[in-house]
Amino acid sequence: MRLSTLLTLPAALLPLIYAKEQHSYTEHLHLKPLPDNSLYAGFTFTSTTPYTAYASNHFRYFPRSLAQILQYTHTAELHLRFALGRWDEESWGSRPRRGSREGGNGVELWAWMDADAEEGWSDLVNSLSGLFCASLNFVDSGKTTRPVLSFEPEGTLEELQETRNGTGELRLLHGMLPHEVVCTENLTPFLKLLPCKGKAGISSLLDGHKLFDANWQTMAVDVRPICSTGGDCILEIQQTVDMVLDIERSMRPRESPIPRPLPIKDITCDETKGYNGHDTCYPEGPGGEMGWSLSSVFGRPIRGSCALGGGEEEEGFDITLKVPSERTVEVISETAIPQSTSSGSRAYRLPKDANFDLDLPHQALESSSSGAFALEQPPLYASRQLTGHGAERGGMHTLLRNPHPYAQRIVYLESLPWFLRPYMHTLELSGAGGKMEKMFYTPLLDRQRGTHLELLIEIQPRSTVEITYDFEKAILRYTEYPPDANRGFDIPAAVIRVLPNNATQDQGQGRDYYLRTTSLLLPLPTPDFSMPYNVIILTSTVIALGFGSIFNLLVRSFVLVEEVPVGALAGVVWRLKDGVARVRGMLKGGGVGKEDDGGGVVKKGEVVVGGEVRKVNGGGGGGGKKDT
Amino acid sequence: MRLTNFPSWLLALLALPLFTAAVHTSNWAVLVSTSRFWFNYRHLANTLSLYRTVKRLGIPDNQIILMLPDDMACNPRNTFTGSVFNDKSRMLDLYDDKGALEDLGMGGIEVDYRGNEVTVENFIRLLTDRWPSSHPHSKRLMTGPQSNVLIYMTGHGGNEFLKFQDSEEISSFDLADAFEQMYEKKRYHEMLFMIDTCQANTMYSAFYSPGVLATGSSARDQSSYSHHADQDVGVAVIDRWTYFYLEFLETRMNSTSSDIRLGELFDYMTFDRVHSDAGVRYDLLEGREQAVRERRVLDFFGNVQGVEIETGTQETQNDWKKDLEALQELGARAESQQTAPKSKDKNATASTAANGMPNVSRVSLDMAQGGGSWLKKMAGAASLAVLGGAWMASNKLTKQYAVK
């Protein structure tokens, strides 16, 4: 009896301790130099909240603004991506985080939501557009797809549904905006979600000027529920920023970012070249590892740590730097920094209230640099292009290359806008080692729904597979063209999920690997937008001419000169003229005969129209009158 | 002129203490750039400069609606990634001025409408607040009868229209009707409408709703010019009128308690500076020119921390009576507008009606667009006369030749 109470006491305390830890916040920065003077920086910010606290609107580190949106729209799991640039697999190797925190160029969003909440998705995209200053509200039904194979929930959604006593099914919705620009106004709200708001901790390095100048960058927000078997659920939000900076470019001063050529005396010449002389020089690179520091690359040092989770008991390191062990690294900080060094990587914990900086001077490494940059080979290479010419038809061509000595199964997802109409009968998988196992296809509906195409493909070892199909370009309505229609229309990236297989699981890489192709620019037939005005002007002219003549014919009568009634005023004038002529005739005597002939010309019964009657009469009045 | 206006002038003077005490309880700003493409950099810089200024003078981000149709900061053509400058000195980054002002909480930028979202439809919807229920609050203009609203527009325009993104236009009549809807829905207390575009002053000629003060950069048939270009950015970076507005606001409005009056601000826009005739329309505001010029600039550019007391939500009999009275007032106003004689002059001075309300007459549509320009009429008549004379002469000549 006593023993059992003793045993139950810690058990009763356990949930309390567990609940305390459930409100947690951690952040981590991963730095890794890449070949060609590039630097990969991966920021991870993770905060959690117990589901009970979330349900009762009690938040510590979890951002309230986002939580309320999730609650209102009944969203169980959310993934939001802002991406810019291209990850160069040829020179940088495998993608960071196995591609799981990446998005297609522009904005990408997918979420699991309650299926019975019909308006949920539109509410969600609208609310997120307000929160993140992005035009996410353009993700309408035409840009939304429901992928079947490509995504799987990261959280434990089934357990969550049980906890919430939710009966309804969850549905996955996916939308992409490849045209969306990612810029500082998206970073501002992103930072505001963090507990330290970019003022302290590693997030103080995030600056729009550097982040959006990177060769490749992606920002991600991921919310997922994690439930233990006992039914205790926590909600985790992970915000990540990954970027590849060009070190040389980032170190340019902000005031004068335009590079100028060095004076010739500062350039080292490659004297092994045959043509090297006093006036010919082949510039030689400085060689070795380029020198850089956090403050020179990011524009500022780290301003202290963002230690919120109680502080003392934290054991984790905030920064990991992956450089060879012989590389010199100087830590610049006012206080002592706990650090650990292992082969190939060093870790540092940030000081509480002091600035922190890392300085790596220029250094020529002894060992071959290939060892320093042992690049991990990606599971798959993919590229996608548009083919064909003309404004009517085109083709899509995707190349998938498996460089490994084992077969791989992949899921290939394309969500195409409705104005690109694929001919499915031309869909073809060519190349030696490709086998299509499954296909999910939702045909498009004009202006309502885009194409959703999902293929499950097996790619043989060391082989290349081509996916090709033809398509037709739709002609849009005049008002459907965007203001910059002549730029072309962005086609979202294809999402490729490499499924884990036995060979990779043996190597401890059990998870999926995601990669996305670049987005494409499709030129559609665009009208001359001033044409309607030309048509309007021309039509008006034609109508005016036609209408004018018909109107004239209808309302005017045609009469002989003799039949024209003489008005009162005209009579007076004629009488006066008559008098004058008579006087002149009396004075001159002879000239009347000539005028008589002149009068005769008119008199011969010319048909005159109403408006001209008076003129003709007035002109020939003298002659006419003379006759009478 | 002044003598004939004496009674109203006296009235304005008597009412002055009432007006100068701010009666609004919140300030909102709608800042719109309407042109896309890199070479229109200056229009975005104009708008962002105003954004910075109103933020500096205290209007919080959630009360500023910023509409930017294109992205200049992260444009591939921009050498200065993530920055937009309004001066060739490049001392001030308008897009994210973290360095100097972060301690004041001014870093970062929030754009509410961007890219293809900047359309005439969205702008009118924003003003009149007609949105689907899912529209986020941060993208709505949630003003009330106690809000002062600053509306700034810039772009390419012409006589009574302003282009949006090179693909559609908003006319002065659309704008006037939208403001009237705002007035009827009690969505503003007073409004300052500013526009920097070619022939800007024509954009406010059609306004007829009370409480709107309007100012523009150039008269009809005049262009608005850019101020200067930055050779490294590669394009013009700011327009003249906005440049001098900023110069005034930056040098004179040094704190949120500055007591600068609107008259001073308007007088600063001389022809020598702007190179076009900047105009102001006072007649829709109570007290008109004399009183309006005595208003504080901060009534529109700054923010007040006023408190609005709502007396419960219980519906009483008086509520619907009040509503009815308000409706009757609106009806009477509409009726008086219809019966009021159409004034010939666009800037007709409104007479004070018997009920004490300023009787603002609807501006008549001047199809010939000849209001006031007698010179043009004379020229037209003269050319007609010349043509007639020529016709007569030719007629005479042909007659003569036919005769001989």
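Residue numbers count along the first chain shown, from 1. What we label the rigid core is the largest C-alpha set whose atoms superpose within 1.5 Å from one form to the other. The shown structure was predicted, so the numbers you read here are calculated from the model rather than taken from an experiment. What changes on going to the form predicted on its own:
- Once the rigid core is overlaid between the two forms, Asn534 counts among the residues whose Cα shifts by 2 Å or more.
- In a rigid-core overlay of the protein, Val181 has its C-alpha displaced by under 2 Å between the two forms.
- Core-superposed comparison between the two forms: CA of Arg477 displaced by less than 2 Å.
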Second form
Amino acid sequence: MRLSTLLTLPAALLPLIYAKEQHSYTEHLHLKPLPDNSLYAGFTFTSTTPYTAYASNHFRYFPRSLAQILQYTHTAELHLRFALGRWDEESWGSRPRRGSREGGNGVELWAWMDADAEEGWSDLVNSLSGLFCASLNFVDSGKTTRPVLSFEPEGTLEELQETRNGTGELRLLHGMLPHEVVCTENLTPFLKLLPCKGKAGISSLLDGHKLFDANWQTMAVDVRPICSTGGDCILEIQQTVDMVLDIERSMRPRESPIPRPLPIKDITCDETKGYNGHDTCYPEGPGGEMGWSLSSVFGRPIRGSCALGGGEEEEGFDITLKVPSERTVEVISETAIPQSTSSGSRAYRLPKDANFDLDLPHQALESSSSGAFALEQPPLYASRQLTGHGAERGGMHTLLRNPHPYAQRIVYLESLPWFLRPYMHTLELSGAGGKMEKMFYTPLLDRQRGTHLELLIEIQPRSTVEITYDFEKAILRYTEYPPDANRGFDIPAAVIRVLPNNATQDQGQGRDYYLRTTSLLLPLPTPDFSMPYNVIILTSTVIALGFGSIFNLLVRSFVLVEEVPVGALAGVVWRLKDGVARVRGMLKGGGVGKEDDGGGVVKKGEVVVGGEVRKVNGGGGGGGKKDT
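And the form predicted on its own, for comparison with the form predicted in complex with the partner chain?
What follows is just the one chain, with no partners and no other molecules.
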């Protein structure tokens, strides 16, 4: 090797060493008990890599499989959601992370891509479909929209374009699949993107049986660029899992998940009831906070730490438990655990090579009646439902309620399939406290593009607004119906973005708040698929009978039995039968009762002469007149 080459090696390795220092990975678990024996668990996994290392295909914690897809499709920022269930704002309060890491039921995807986005979008959804074992390849042009006001980039895209010397305009594309069923097949690829692959750290708690048995759960993958003022950019991927578990149901053993009634002697009866007796019992509630632990709720303890270095989480702790200060919490671990206690929360740091568990025994709190669960009120309540009857027309009704003493400005987005044809002249915003400021509308094209409706609305304090319009149901071709056609067709959830204002900024809530309505089930005119089946079967039967008979007449040749040639085997059998017949005739004796040479039996009144069978008149001898 030349000396000049050896001297240039350290200089070439300097960018990689500098990039290695900027690689980081952190994870955090947030636990918060909710009313009605529910538990919120929020998992956060964050990995970063320098953009120079990303451009040169040098990865340490950033998943290479996803990075290559982003490079091939020229995607600058990506947001992917898998959601199941409904967040109960009336019981659980405001949404976690201000709704920025949740999506509508099914799968939701939006991304900022280069100017030539149509081909790149198709490659992106097909690649992500294979990576996450989802049906994202069905997000075609008919399910894709281009929102204008609903989404803002979380990363510094303009600075990234200057760093890359890019001149093309980035475009936003958005797609939803409300009928996608999220299951373990999506969780497994999600965990494989993590450095510890779910084998250590807080990701070891993620089990498909527990996650998909939750009352509400969502998985999110967010990739964004972050550039500093000096021009240095990093690429950040944040994977989050949020769920609300029913503590009582989650602690049931997997081998016997069906609850069984307790014996009467083990039940504490409420004797204050008037109908209480020796043979009747009204069970008394346990009272206080229900006892639970990480191993009983998630089925296993945390298997050590996945601290890979390079990043520091908030206060350097991995787990945050938000409970009242008088709540008893026991830490179960083989080593000493660094922890911090403050008013209303506890923080813990995971050990490196030991299991970690938290145990909260059953306890009656004095502050339970005065609001141990301090729930934050959401900025907006929303609900959406279908109206009307019949198979031809219907209506959409959305109810928006502002519970706060200040006005709210929201962006309302609907992405409707092409077979739901809204009448825009019937669009009406009713209610004394609502005002429509802007509207963006893209009409549908049959089987090519759906409807895009985006509204900018101002809702007055403590008021309710209703959005209504009528629509027509299209008639599909029989090949366009799914196998479960009578179930109905899923309508994607509406996306609502609550814009920040002066009142929310004064309260320290200067970020946008997102919420989704529930998806809807639209019944369409459905033909009787049994009638075509019956017609096909009857027609096939008639054709088979007619064609089979005519074909036999045309192809078969009819001959006499005597004309059929005798095979070699048949000749041998005939000779054997003839020999047996001759022997039997000789044994019986006489002409009567003998068998002819051809193997036929000679009946009474017949005689064999010269190998021929002849009839004789009368009953005896050969003296009678013979019949020639």
